[in-house]
Amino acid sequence: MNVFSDFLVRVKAAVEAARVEPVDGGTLDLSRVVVEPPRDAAHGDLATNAAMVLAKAVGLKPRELATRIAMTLARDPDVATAEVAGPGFINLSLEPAYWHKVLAAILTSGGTFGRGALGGGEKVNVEYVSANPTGPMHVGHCRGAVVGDALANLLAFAGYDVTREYYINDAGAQVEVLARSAFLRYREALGEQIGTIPEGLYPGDYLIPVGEALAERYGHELKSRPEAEWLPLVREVTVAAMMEMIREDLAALNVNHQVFFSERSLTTGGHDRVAELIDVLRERGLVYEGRLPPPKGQLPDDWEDREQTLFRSTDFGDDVDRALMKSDGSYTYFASDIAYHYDKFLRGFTTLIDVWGADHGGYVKRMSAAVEAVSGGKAVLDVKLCQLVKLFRAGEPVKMSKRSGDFVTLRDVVDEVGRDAVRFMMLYRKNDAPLDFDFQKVTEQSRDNPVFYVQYGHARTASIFRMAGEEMPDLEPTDDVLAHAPLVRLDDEGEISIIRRLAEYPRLVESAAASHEPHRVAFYLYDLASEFHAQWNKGKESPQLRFIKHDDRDLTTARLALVRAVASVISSGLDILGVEAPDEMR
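In the form predicted alone, what does the structure of this chain look like on its own?
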């Protein structure tokens, strides 16, 4: 049950009952009418802009139209008051009985409460992490992994058909550097003294097992071959080993992709998707041979004033046109990236979401232009940039990892504080805002630690039911019993306030999914947990407000129904975030 959708229907019916007609004789457009929470909770439960957006069309002043609409809404049995405010907003306060009906709907819907049909089964591709397969995941990848995974969960919950995808950058120069680094470890495994890892190669200890595996598989054979022969063999083994390590790192964070797409596959296996893409763009008049102006600022050492194969990205809002082929005839990274997104489009995706690190911000405009071009405007790319994560321990910067050689790994963080703390805290800031992650603070058992406070809220609901079983063993709070509880007994303002907060959940899911912002779920859960904990604390000071009343079975049953609804919504929201909803806190 979505309160806001329910009352949007009632508001539109009240507009029709007001018998107003457009001055131009056409049909009244109600598409801009919304029902939402008022900015100030003191103004009521709901607010609508109906009179504000319709007054001009019907030739009335907003407050005059608002008065007519409010008069009709005031006759609704679920409306306590309908008041006109400011220039023409209508604020509604609802009867407690309506909130009781909402609570009953939550109880009967169980874990499906809030699950929406917004997506309508639309196919959405969410590509996230996509780290170069050159080593273990670092903490920067961690944030993108969590944001992408939670966003995919959110979209699926809102009714979209979601594919979770990882793009393996296994065709660039950095993979050849990786292979040469592994070959050095291979020689080491055969007994050579390799000394200090040369500059430009990957120094991390994580390549030692790869070298040992190569030695076991090939013995001394590779040493006698020229690089042109051993490099592709070593590259294949090493990339496979790195991807297995990456999968394990992601699994520790409860991140699992459905598709791992290889960049190399774009130009292997008997077809060349990049060449196909360039042909498509050329047929549309979007490719030409020309020269690019020099970059602004200091001229790079490798910049050449030469004729290149260029994409007309400026036709789609980019700053300059972009090169698709290098002077030696090889493809640019950009050409491969366009071909990859073109492949997504050919697979039936028209909504593409990429989660990138903030250092790729300059790439967004050109990639968006490319997607618009290759899809003929049928596909939309939304890039979510994740800002840097700074690690602290009790306010002091965290030292670097020995295992990686030069950065803190994802596993370092997960192993120390646990998956739940990492996932929740990575989502407790908007993705494009910098994030300070303090190992000490995220393990504190206090209100200042959001993940603890929300999980404790769920654990407290379970504790209440355990206490009810101990103190009132003859009361069996099954789902059926709670669904038929005398909810009219819930008349404390704190109890009604919790139901109001619960009622926001479907709208929250819908708006968060529409805006691709999973952090909104984390914020909502903290607010819900805060109200629930506050009601518990009120019961310590006022015994009549305690959830379990030994001398009042009906009231206890009604309050347990409220507790069950809180548990259900917290569990649902935490599931979207990929965080456990514990029954006990240790």
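Switching conditions: you have the form predicted alone, so give me the form predicted in complex with the RNA.
Just the single chain follows, nothing else.
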């Protein structure tokens, strides 16, 4: 039950009933009519701009038209008042009985309140993390992992058919370097002194067990063979081990992908899908041999002007055309990436979402261009860029160096502050705004720690039910009993206000999903928790407002209904964020 779409229908009906005709004789375009919560609560419960957006077309003054529409709306039994205000808004106040119906609907929905039909089962592909399989995940990967995961949850909740995907970069020079590094550890495992790890190889200790595994599997066999022979074997084992490690790291964050897509698989197994992709583009006249102008500004030292295989990304809004082949004849990363995104399109996805770090911002245009090109404009790529996370400890910046092993791993962070705190904080900012993460603050039990504040809101609901169970054991507050409680007893402004907030949830989910912005759910939950805590606190000053009233069974049941609904929505929202809704805080 969505209050806003419910009333949008009624407003449109009221427009019909006003019997206004467009001056140009056509049909009236109602698409710009919206029903939304007014910014100022003093303006009522709902506001519509109908009169303002339609006035011109029907040749009336906005307020005049508004008055006619409002007359019809005022006769709606759920409407208490319909007033024309400002430049032509129609403000509606709803009868408390309507809010009681909303509350009952939440309780009978069995936790599906807010679950949307927006997606209509449309297939959406969310690709996130896609960290190089060359070592454990570091803290920089956290944000993208959480944003991608929560976004996928959100879209699924809003009715999309979501696939969560990870692209494994297992084909480039870096994984060869990785294989050589592991080979060194393999020799070490066989008893050789390897000394310090040479510059350019991966020095991390995490390759030691890989070396041991290789020694166990191959004995001394690989040592005598040329690199061209051992490298593919070592690479395969090592990449698999790295991916295993990454999966465990992700699992610690409660991030789980459905599809792990190997870059290497594009060109193995009998056919070369990157070549096929280039052929497809060539057939469409989007590939040519040519020269690129040198980059503006600082010219790279090794710049050479040469002819190369180029994709016409400028036809799709990119700044320059982009190379598909390297000077050594192998494919560029971009070429494989197009082939990979083409594969997504061929698998039936028309909405593609990639979550990247901000340092890849320069890549967005060409990739969007490529998706448009390979799909013939049928698929759209939305890239969510995640800005940097700055780490602090009690206000002091945490120093990080890229030098050997001296970085903060994802696991370090999760182990120290817990998965819930990490997830919530990563979502308590827009993805394109930088984020400060303070180890101290996120575990603090206070109002300025939103994780705690929201989770505590849920715990408090549970606490109220525990208490009710002890003090009024014959109440049996099941969802069904609560849904049929005498909700008419909920007449305090604070209580109605909470229901109003709850009623916003479906709309919030819809808009957050439509704009691919999971952070809005986090902010909403903070507001809801805030309102709920405030109502609780009112019970201190005014005992008649307490949720449990021993001498008034009906009132207690009605209030427990409200508490249950709050619990249900907080839990639902936290579920989207991938954060626990605890029954007690410890």
